[in-house]
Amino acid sequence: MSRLDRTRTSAHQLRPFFSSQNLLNRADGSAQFDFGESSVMCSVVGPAEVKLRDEKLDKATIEVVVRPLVGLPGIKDKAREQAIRETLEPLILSGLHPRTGIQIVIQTMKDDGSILATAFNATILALLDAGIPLKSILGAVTCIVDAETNQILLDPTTQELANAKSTHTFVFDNKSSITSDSKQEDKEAVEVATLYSDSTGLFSEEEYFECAQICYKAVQAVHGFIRTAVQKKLEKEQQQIHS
């Protein structure tokens, strides 16, 4: 099948990644992540003082703000805030910073599909840039089931999303990877690694798990990219210290 996105020949091919960190002077951490023409910038402030009403005695308070490309935040943006906050809260070692606040602001720069996955990836890079202690690193990928062909397409563009029967975004941690050829063991590995999933549209249980496994295999490249980006940043900082 030929894709509507003519830059890719395979249904399971991701668009090129791009990232940049330490972009904003007034933030403790910041990053931009791109999936092709979709781009999200994220800033992190904290751990810092928090209002008394928001204080938690045993851990830091996590606040997530999602800003759309244009206009004021709507219901969809509020839902994304909740999804990202609830996914990150178990991941962040907030008990190390009780009675403080960590504010995460996510700004959509360009939207050409897969924007929620792009936002998750930008957020983890910004948290790493801010030095926030984490249990593991997450990575996110979106796929669709095409309405005409029933084929699963990874990292869809806006044009491809318009032809989707269903859309699925998965967020996985980097603690485990597929090491077996057994479909049952693959399924179990995917379930263990899944931190968050969001699915809309019409789909069967079989299609859902097939989407999850395809996204899980694809997210290994995202995890590798994030590790490389952080490593290059640390090497650059070391060079600046010793120069």
Given for the second form:
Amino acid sequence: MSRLDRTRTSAHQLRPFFSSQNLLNRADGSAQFDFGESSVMCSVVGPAEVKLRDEKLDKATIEVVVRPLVGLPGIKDKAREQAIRETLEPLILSGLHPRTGIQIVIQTMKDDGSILATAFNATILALLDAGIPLKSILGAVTCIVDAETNQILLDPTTQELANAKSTHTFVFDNKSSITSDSKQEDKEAVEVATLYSDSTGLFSEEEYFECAQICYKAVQAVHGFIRTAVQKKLEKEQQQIHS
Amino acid sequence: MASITTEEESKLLIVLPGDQLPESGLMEDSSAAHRLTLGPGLAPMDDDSITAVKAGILKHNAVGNRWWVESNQRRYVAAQGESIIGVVTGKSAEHYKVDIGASQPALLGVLAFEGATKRNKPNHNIGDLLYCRVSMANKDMEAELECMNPTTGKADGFGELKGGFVIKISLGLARRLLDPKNLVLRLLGQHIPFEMAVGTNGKVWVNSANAQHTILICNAIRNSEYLNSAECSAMVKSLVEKM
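Output block for the form predicted together with its partner chain, input the form predicted alone:
Then the entire complex follows, led off by the chain already shown.
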């Protein structure tokens, strides 16, 4: 089959990844992540000083600011801020930096669908770049159930999202394991460790778990890509010692 | 689950947060009475595993069965015993407030200098550069500094840095500059006489005969971060030729 964006041939194919790290010289960590033509940049400052009223005695205060592609931030951006902050709060080892603040700013650079997933991936790369201690990394991917064909399409573009009956974004960490036993599909889907799940539209329970399953497999590719990106950066840093 | 095999120790073993150390590999030095020392970047988790919490290179020292992750970041987190460069931002009767690039300013006792007494103590102004040693640091309190070697009571190079210029670099590059075999410094020293102080908080102070040389040295240091030996030599050569 041919997807609407014409570069992909399969329903379960992701768009090409692109990432860049350490781009902003005034931030402690920064990264850009692209899913095809969707691009999000993230900057991290911290652990830094925080206002007394926002100070937590035993943890770092995590603040997330989401800026849209055009215009002033609105309700949708506030909702994304909450989603990202609540997913990151258990992941960041904030107990190591009490009474400090970690500020994460996310800016959409190009929007062609799946922006929340792109934002999550850019954020984790920026956090790794900033050296913030984390329990694990995360990976995010969006999928839709097409209104006409009822097919599950991975990593939809804006055009594909317009035809969606339901849209699902999943975020998984890299500590969970999965058995490749296809006979136990339902059991696998329930045991998968999900950090964040956001679904809109009309869908059945079966569809939801099938989407979770498909997204989980795709997120492994995102994890692999993050690993490769960080590896390349570290190898470049160590060149003079190990060459 | 991403697990690390110890067979690959000879080449760079890159770990990401969430990667767990294999239990069998850690206890190879059974003569050390099953004791394990964890350095930066590794933390024990609730499920009794030892997990990397930062992205970096896994390192191991057989002496004391020490494991740590060598990572890079730009934000400094104070650690005891480190030598750092700070800027005086405030003065009180008992302490100087010194900005060391951490989340909070550090405190330097007014008498923490060589041979200082209440009647005879150095007088530093706001904006002065000081090369100090971190005498106490923990995550809950402001760090404390001193401008002398604690065992001998002598200055040993600590104290005010007059003139010169300070640049901000990443912590990893600062650590590499402390290596006596560092390439860019050796190459620069062949062409320009200069003096330098490296703070492990990512600040480097450079002083030479004139401003042009100082700027050249600072640029060469900044540029050298992601270059290999050949590229580094070429870079220094081209900068020196333009002089």
